[in-house]
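Take a look at this single chain in structure tokens; it is the form predicted on its own.
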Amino acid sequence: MATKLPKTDIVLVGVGWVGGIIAAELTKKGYKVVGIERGKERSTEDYFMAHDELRYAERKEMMQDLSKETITFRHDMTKRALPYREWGSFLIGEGTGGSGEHWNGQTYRFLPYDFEIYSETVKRYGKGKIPKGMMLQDWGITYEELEPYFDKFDAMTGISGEANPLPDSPQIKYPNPPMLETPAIKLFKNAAKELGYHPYHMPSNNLSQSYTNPDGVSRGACQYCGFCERFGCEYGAKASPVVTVLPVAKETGNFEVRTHSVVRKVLHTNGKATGVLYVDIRTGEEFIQEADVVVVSAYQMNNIKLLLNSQLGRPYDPVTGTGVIGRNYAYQTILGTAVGFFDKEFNLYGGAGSLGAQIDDFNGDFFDHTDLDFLHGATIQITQLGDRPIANNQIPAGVPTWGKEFKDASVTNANRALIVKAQGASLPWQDNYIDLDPTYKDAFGDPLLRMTFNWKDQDRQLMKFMGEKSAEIMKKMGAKDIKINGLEVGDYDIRNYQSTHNTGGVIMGSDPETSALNSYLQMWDCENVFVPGASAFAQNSGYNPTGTVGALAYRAAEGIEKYLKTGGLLV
């Protein structure tokens, strides 16, 4: 039998960056706040001796154990899904930090047609511009509502960056300025600005100078060491739970982490949330954790998984296109890449995650889409993330892809080839969609989460144009040879690394009908259950969803505050 603990005010399940910014916001005012968490404690102390690109890039240390928890895939709802068993197109990370501790710290805002965008599509093309079977909503919510919380989490992140130089883009100024200019970024810049495009630095949470947050946080400027992505940082200059909110929250006294946890079951009995049920996995003894508030603050796909499993909300039915837990799962297109081959060096072992530039003169709505295949767009960029030997083996089309002459092209092309990419979005569709798996279960005897996706036309025309526009600016750049990828694109193939942007499932709206949240992230069905983060999503965007997804959580932690003191549903 489940131990019953003290009852606290609020229980999060995750301990993110949601979790984390929920946890500081909620406990400088008062209220005690339990975080449990799947994975281990962090600090920057784990990351000293970090630079191993086999043990973190390669065999995913920073990443979920999927022995013991997985999703299982299919292409479509007359296939039988199968685990998912190797790491391949999406990281979902664990321990205290989650996924904001192995981030590149790429960060932007969507954009207001994003969170408008079935009536601005509308609006600009008519109804019949939807394809059938596309889920296209707004989200219940404006960019200029959310706008003070973007600016909260850039003050708290530190971000660095400039001025976007395309008109009618949001102008944000940020606390700091942008990262440096390396030779390949003003390759890409000046290329650009021939083509008549608007080039800009990239919104960076790895620290261009030292910097001080409201919080009285402070962290260094970035090293440039080039191991960001599937790493810890030990400098603490990319922003991360671990040493922005966390710590803060701690200062208190009123928060408490509970790790090696895993949530099984948020416990709720007429309409109201009572606690969650949760296991330690390091005794299998099960607890219940009584709270005012539950705040599920996991992963996206552990956030469907868990309403799921705890019979909370309706689940959703690809068939009827009915019930919410589930709905509108989206996902990027990344695909659409130009590889450049230059005789010159560009000294591409140094880097960081989230140095670039970028254009996003063919992102969201900024292009007319009257004579194309597809909506929504991509922001097409190079980025210098410092190339690491083992995954960085870039050879021109044509060239085999093992032997001798991989290896002979390999060395040649090292610190000689460039990548232009487009970062698409990849919108809802239908029979797109998150469900429990009848067959498999995991460690617990829960049902795993069924994912159910493929590309669409939608996509494969997004990817062609993109891989088109990226080729373009590369040739004037001046590679002297060029390799174009997206033009063919074939089903989706999840064994391959693409994107860990999965979005959606647990979205938010303005009629309960088609969202299970309202613009406060709380549910409709449950009135004490927040569930932040981008599962929050009604659909994704050309952008990386951090920026988003940290203003959201604003929004929640100041949500919960009105819900405690008046119950009820805030919208």
Second form
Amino acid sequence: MATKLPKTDIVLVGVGWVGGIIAAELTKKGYKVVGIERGKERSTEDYFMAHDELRYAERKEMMQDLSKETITFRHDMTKRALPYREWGSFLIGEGTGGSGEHWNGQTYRFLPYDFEIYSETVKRYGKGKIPKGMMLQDWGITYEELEPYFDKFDAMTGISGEANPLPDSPQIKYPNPPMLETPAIKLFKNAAKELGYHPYHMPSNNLSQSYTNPDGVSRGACQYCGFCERFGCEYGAKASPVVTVLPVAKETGNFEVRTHSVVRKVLHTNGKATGVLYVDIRTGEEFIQEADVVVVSAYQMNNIKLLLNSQLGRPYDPVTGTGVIGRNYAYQTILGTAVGFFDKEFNLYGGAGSLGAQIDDFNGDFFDHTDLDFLHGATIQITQLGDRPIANNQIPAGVPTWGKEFKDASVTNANRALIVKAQGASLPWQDNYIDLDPTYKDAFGDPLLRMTFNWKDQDRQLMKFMGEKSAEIMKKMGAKDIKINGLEVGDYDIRNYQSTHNTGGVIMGSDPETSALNSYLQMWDCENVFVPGASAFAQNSGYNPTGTVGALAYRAAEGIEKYLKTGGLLV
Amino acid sequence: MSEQENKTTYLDKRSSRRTFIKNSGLTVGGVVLGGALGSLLGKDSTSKTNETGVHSATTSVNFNQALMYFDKAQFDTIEAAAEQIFPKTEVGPGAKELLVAYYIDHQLAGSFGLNSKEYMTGPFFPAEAVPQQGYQTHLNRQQVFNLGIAALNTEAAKKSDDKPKFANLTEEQQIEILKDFEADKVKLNGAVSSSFFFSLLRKVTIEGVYADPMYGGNKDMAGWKMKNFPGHQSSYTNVLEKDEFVKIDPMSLNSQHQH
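In place of the form predicted on its own, the structure of the form predicted in complex with the partner chain is requested.
The next block holds the full complex; its first chain is the one shown before.
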């Protein structure tokens, strides 16, 4: 029998960026918030041994324990899905701060075009431009409506960046100046400029200088130590929930975090949630935390899983294209890259998670797609994250992947290889979706999620186009030898890390028939459940998702307060 | 001198981040004011990075050179195979000199070898799985290595009657066998392919060359030195805008721990 705990105003399922932002905003207003977190409590003190590539980057120290829970994967509906047994394509964090601890900090706003992608595409190219099976739809909110929430997230985290020089791109003023300009970044910027493009410094959530945010939290500048992605920041210079929103929420006295606790179900009757059922994994005890509002604030996939296992919302049916939970799963179309080899040695061992530059000239609808066989696009960028020696073994095309030639080439090029890569938009398809697996179970006996996903011609054509554009820039940069990737992409490969930018499954929109959430991230089918996060994205863009996730979390916080005052559907 | 012995000579000059943070009071709401801290470390780091000769002429015993998982014959096989994957060349030492086989042995003995953080619940369908679905055998990494090592020696026996061990073959013969493994021309059993074993062996070999020396490979940080990788450093703020290459002697996590 589960132990019933005293009711609270708001219970959070997961204490990462989304949970942290909602906790900070609502506890400041006097509401009581309980956060349930599957992992441990984290602090910057945890990261004094963080410069360990094997432990953190290769053995995935900060990621969820897959022996307890994973997903299954198949390329299409006719195949048997099999478990994602070891980490590869994407990495899901756990512990307070969630994936917001091990991220790089590259922080963007999705484009005005992204939020109205269906209407914009039809307006410019006509309905015929959208291929059969592509599930483009508007988000039920515009960029203009989201702008104040983006501003809030930028100010809270302290983004370091400069204005995007591309005409017609949103003009954003960042709270801190851009990060350092290294010789490699300079080379990229000059080459892109010569080609008539509009390079600018990547908006970074690694602080370029000391900064005090509107909550009064002060943090110091990034040291460019090169251990950012997959690591925690011992300096607190990388924005994370642990060094920003969580201390603010705790300071109010209205916030309680219960770690090592896994939520199994959202409990609900007659269209309203009563609370959540969770297990303290240290004792095995079950608890029911009742609340006026349940916020599902875990990682994108865990949000979908919890709703499906709670029988909350209508599961998506890929055959008819109806239903909503599991709909519009999208990823990041990221394989178009150009690796350039130089005689010169760069100081590539140093860097930061969001140290880089890019062009947006081929993202969104900034370029004409009339004669192109794909929609949307990609940002083309160079980054200097700190080349770690286990992972970084660049070799020219034709060199074997082991033996004498490999060894000499990978060692010689350790500081001589630069990469220009394209981060492309992944668009939704009727048969790329998420549901529950019929066979495999998690440690509690609940069904695992099943991912059915593959690249489409849209992705392949986009990657080829962007691989060629990346190579054009690399050539201008003066590389003596260039290897182009992405020209011929086969099936999606879950073994190789690509990005932890999984989106969709519990999407927002203006029509309850085709979306799970309204523009306040409130469930159409259950008015006191809010599901912010990348699971709410109707499609992915050519940007990292966290900036948009942050904005949606602030929007949801406002919606939750409204709901607690007025009740009912807010839209 | 070992790294440990030499450390005190420069640590005296160097302020510890941990001590600094604890004593400075420069925290707000539990948040470290890294700016002040960073500028201090930034200045400090350039003066302390020119340590030389730290790891040459080690005379003490390396207690790490013993076996936790392999038997001696398995160790010899893996040491020989790893050396072919990452051989000694003019640009630097190979897997054997870097103690990579000890690294692999130590890794297999623990959670990595036992797949303790991987989803190992059945049913398994190794024959039905496509490669893009990833790890799909019920065997853990220890068991995959056992099968792989046995198969390397079975193949070796086909090539040489008088020295039927992989480690005793010529370089050319060893490479030939490894190529057959990579191309799946060798059968292990129905649950795992030889190419899967080979890719695992390649992965742990590279790890053993470049992981922090505390794991048993990358002897004396020679893997890092070869690649001009400085290991664990506090800050590169003063380096990154420089046009010329800045060579920094590497430091391992031992230097951080001994603060």
